[in-house]
Structure formats: structure tokens, C-alpha cells
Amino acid sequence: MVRKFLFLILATMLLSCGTKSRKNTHPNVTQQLFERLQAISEAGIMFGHQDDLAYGIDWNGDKGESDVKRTAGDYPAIFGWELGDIGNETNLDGVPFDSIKVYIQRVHAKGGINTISWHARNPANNLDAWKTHDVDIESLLPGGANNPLFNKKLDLVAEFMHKLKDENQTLIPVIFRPWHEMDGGWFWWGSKTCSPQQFIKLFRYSVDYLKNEKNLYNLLIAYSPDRNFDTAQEYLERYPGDEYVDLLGVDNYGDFTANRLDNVVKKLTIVVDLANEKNKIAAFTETGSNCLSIENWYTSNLLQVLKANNKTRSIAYVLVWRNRDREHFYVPYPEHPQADDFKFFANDNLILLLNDIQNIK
């Protein structure tokens, strides 16, 4: 009788043990990230830019600068950066790694929050990330002729995130993105050229090289498709699985050229209640209007489309595109007719930038 309940309360601590919820699985620093980012998503939505301290219109490296501040008054609380041409001096947009990692030092000292994509060349034929013929995805997975390349290219990756550290030699936590927007045809890893079961590979063996072999402990993995699905069986399609992702979210840029906010709500909604489902946070991970092309599209488009209901109220950030250039931008500059749209919406109650999140813990 002893034995047996000696028995059953070892299987009930085995039971518990795999049964754990899931942010409990996160080491210490992405831990702290992951639950800050619940906090937050309670109090508002997060801004983010690409690029936003790096450069902007008629600037370029200048400290302290940035164009979300320069017309709204305070900086993004999301930055993105971007890990394409890892490997070289400079990424595949102009900007020195060596800056990015002191960027990314600089946003986590100020209590901003960092998500870093990665449009990868092709590790088989060093093509850029756009090339899509010559593609062989099962050559790069273990076994495969061009897995020691593409696990050079995981090298370069992992020894650029380990020098992301704070004053106190702590490793600074991120969101990783990498292989974004797979249900689109554009990138080397999507659908045109890698199935849904290569691409679940190729994924986890990414995920699994840096964090296991590797032993990297500050990155959550976001899972970011394009707007290429309308259920959540469609978005699902190329998922990796819920102990490989930490965030999901849905690059959009689409929906809103086509003037079908109803689409990009609809979109929103099934990233927010999948999130729900699988305790993940969801984000708006990509969006924007090139060049403001849409008339006062901060507040007749992007905030209609958060404020459409409660799930959508609920993501945890929403990120537009770079400003590289007057033919290539995503946030107004201080002389833009559409400068006062942004500060319209930037003053928004829903709407989060880097002071306001500072507090939240």
C-alpha cells in the first residue's frame, strides 16, 4: 500500500513536471521579457520602427537622434533591427553590426524592447534572401551537402546575440524573427520553393542549433507569417510548434493597399486568439504605408484597425517599416504633411511609446 502511494505521488510529480505552462519553460532573462510583454499588452500597444536610431530622413548615425521622436516627442518603445549579410562589416541595409549591438544596448539601458529579423542569404548559394531559383532546402538540414554552410551562417548569428550584453555582463533579451512571411513567395524559404513540412525543419533545426548547441537563453522566437491565410488552420500551416515559438504575430502590409481593413481586423483577431489559446503574445510584427502613400493612414487606417475590438486592443506592439530615404519611408518626418496625423495618433491613449512603458515591469 505504501509502495503504491509512494508510486502514484511519483507519477503525479512526473505528470506536473510535463505538463508545465509554458512561460514557465523560458530561462530567467527571456522570462522577464516574456511576462514584461503580458504587463505591457494590459496597458496599451507598443510603437515600433525598424532601424529607428540608425538613420532617418536627411540623418544618418547621428546620437541620440530618431524620427519617431524627432515629430512625436519620444522615442519607439519597439526597435527592429536586422541581421541580413551577418558575416559582413555592415548589414544588407548599410549599417555596421558593431552599431547595432551598441543600439540594441542603448534601447534595453532605456528600458525599450528589441526584435531583430533576419533576411538571410541563402547559405547553399550565398543569393540574397529575394532569390528564389536554385533553392534546396533539404540540403542545408542535417545530412544534407550544404549543412555545414548553413550551420556557419547559425554561427555568425549566435556569436553576434552573444555579444548583446548589459553593463553587467547579462545577455540582453530579443525577439528573434527569422524566416518571416513563409506563406509568401518572396524569400528562398517560402512558399514557392520550401513545403510546409521543409520549412517546420528547417525552423526547428534553426531554433534548436542556436539555443541548444549554441547556448543561447535570450531569445524569444516570434513566428511572423504574412497575410496569406484567412482561418487559423491556414496560418497554422507552417507552424513549428508550440515549444519552438514564443510570439506570433502577421506581417501586413497588403489589406491596407487594398483598402480591406476588415481583413487585416479579421487577421488580427485569429493571431490574438491562437495566442490566447497556446499562452503566446501576439504583435502586429510588420506593417506600414510606404512613402504615407495613403492619406492620414496612422489614424484612418492603422488605429481603426487596433482599436477595431478587444482582441485587437490586446497585441502586445505594432511595428512600421524603415525610413531610409524621402522615397522609402514609414514614419513621418517633422515637415511632412502627414506629421500631425502622427502625433494624433502617437498621443492616442492605446497607443505606447518608450517613456510610457519605462515603469511597467
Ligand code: BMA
Given for the second form:
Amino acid sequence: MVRKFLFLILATMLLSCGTKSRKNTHPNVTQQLFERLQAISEAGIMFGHQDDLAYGIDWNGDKGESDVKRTAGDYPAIFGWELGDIGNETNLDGVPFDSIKVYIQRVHAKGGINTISWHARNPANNLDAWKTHDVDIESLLPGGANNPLFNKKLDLVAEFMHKLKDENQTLIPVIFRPWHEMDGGWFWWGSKTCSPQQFIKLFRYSVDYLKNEKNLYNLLIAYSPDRNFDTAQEYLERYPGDEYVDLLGVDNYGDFTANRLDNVVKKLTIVVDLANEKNKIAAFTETGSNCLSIENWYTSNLLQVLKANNKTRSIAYVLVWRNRDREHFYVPYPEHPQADDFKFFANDNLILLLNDIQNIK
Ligand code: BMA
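Which structure goes with the form predicted in complex with the ligand, now that we have seen the form predicted on its own?
Then the entire complex follows, led off by the chain already shown.
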């Protein structure tokens, strides 16, 4: 009897181990990317650019072009992409989703790193990310009337993410940065229309749905507030929890415009301290000077804050926004008066472009 009982216990243990290992048969690509980000942060700070391969000043489409390369001689190390208007053929900035997939595959094959943002339309009414009227977050969550519509949007995101495969049919790891700048009031998931508790539910639900329901094993998740915090406690006001987040970021344009470099440094330092404490990656997830209206912004502003102290020096990357046209751009094109300044920045030992990270595995 005792033997039979022991056998049963053993058999159950073996079976449950089997189920567990079957469930985890996918390669641990996120862990690999996480460790690579840690290794790279020891070497320097990667430079990133939104939509870098998709278009730039006076060019558009798949030409192997890049404004960073045109001006500084190499591609960025971090490439930002955008899922706004998922479900349409092109995203909200006119880039075909099919092309984004190919760019992401190309970046990965060349040893670069991809990050994906999502200026999501409100699933309830399909109004764009910046429309903050008629917002009812609870209605999107389980039990809410619009939960099926929300799931449909997440299904579209998952469908796209599942296409991001390398030549071995393994999903390419990406840094996914949903619901960003939640501490500002300009997005429907922002502080004006979404309480911290609602935000946390929205964030957790999205991540659980994509990872567990949709089996996306390739997502490193970024928590990325804007600059509306002065303390770690304020930074964490809408934090969904350590088990939901891999990367702590901050978006900050405003403190540069206000010429408060001290505040940029202060906020980056808060992010780095928290990342160290929580064993997360720290990054400057979005910044820039639109049209480079600030004189020699790259060396007189950005490099200054990145070099401010050992903590700011330790972040994994900094990403600047897109080069739409001459009225909206963040990287100088070759004939721009700040092209030399950008070259100087890009050549600094601290700053890593694609070539600099290819050998860091
Ligand atoms: C903003 C601007 C918009 C764009 C949006 C999402 O900062 O660049 O033109 O649609 O980001 O990429």
C-alpha cells in the first residue's frame, strides 16, 4: 500500500515536471536580451532612433537608408517602431506594418535591438490616443462592456508580434513599451482620465493577455512615465509591479525645453536607482529637441546629462523621436547646421551605434 502510494506521488511529480517543461519549451529569448542589455550597459549607452529605417528627410521607404547613418556614418543600435492604428495596412505615421516586420527582422539579424511603442486608439470608441473625452477604463477590463473590443485590439497586436520571427522561426525578442507617458494628461490612459489603480489593471491585463493568452514569449516590458515625478515614490505611482516590468524608462523632452538639465539628471538618477534596486534595465526611452531648436543639443544638452554621473552613464540606451520632415525631426540630416555636433556626439566613447554592439552577445 505504502509503495503504491509512493509510486503515485512519484508519478504525479514526474507528470507535473513534464507538463512544466513542455510549457517552457520555447527558447528563453527575453532572458538573453535582458542579459545582453546588461552587458551592453557596461560598455556604454546605445543610441536609438524612432522609425530610423523607414523614412527620413527627403527619403522614404526601404532603401537601406537611415538619417543616423547618413550623418554619423553608422546605424543606431536601438530601433523604435510604432503599432498605433494596428489592424490597418499602415501605422498612424504611414509606415506599412509589413515593412515594420521586415525592418525588425533585419535589425535583429544585424545584431541591433528593437523597441515597440503603441499609441493605441481607444478600443471602446476607436478615437485616437490623444482623445481624452468619453474614457471609461473599467469598461475595457474583464466584466466591462468593451472588454471584447479591447481583446480584439490585443489580438491584432499579438498577431503582429507573432510574425516577428528569425530565420529559425524563433520569435525575435523586443522591448514592448505600451501605455507610456501615463503620468501626463494627453493620452486616454493618462493621469487625467485613468486612476493609478485603473492604469495598473489596464497594464497588467494587457501584459497577461499577450504573454499568457497569446503565448508571446518574446516581450521585455517597459514602464515608461514622462517627467512628472520628483521622487521614486511618485515615479512608482502607476507601476504595475516587478513581475510585470523588465525595463524602467523615462520620456523627457520638457526639461530640455525648459533648460532644466538638472531635472533631466535628477529623474534619470531616480530611474537608475530604482532599476538597480529592482534588478531591471534602465533607459532614457524617449527624448529629443524637435527640429533641433536648441543649439547643439546633442553635445550641449544630451551628452551633458548622460555624462552627469556614474548612474546616468549606466543607462542602457537613449532613443530620440522620428525624422518625419523638416518641420518635425530629431536627428540632423547631413546638411543641417548641427550635423557636426551630432557626429561629435556619436563618436564619443560613451555612445554606442550598431557597429559598437554587434560583438556584445
Ligand atoms: C508624436 C509625433 C506624431 C506621431 C506620434 C506617434 O510624437 O511624432 O506625429 O504620430 O508621435 O508616433
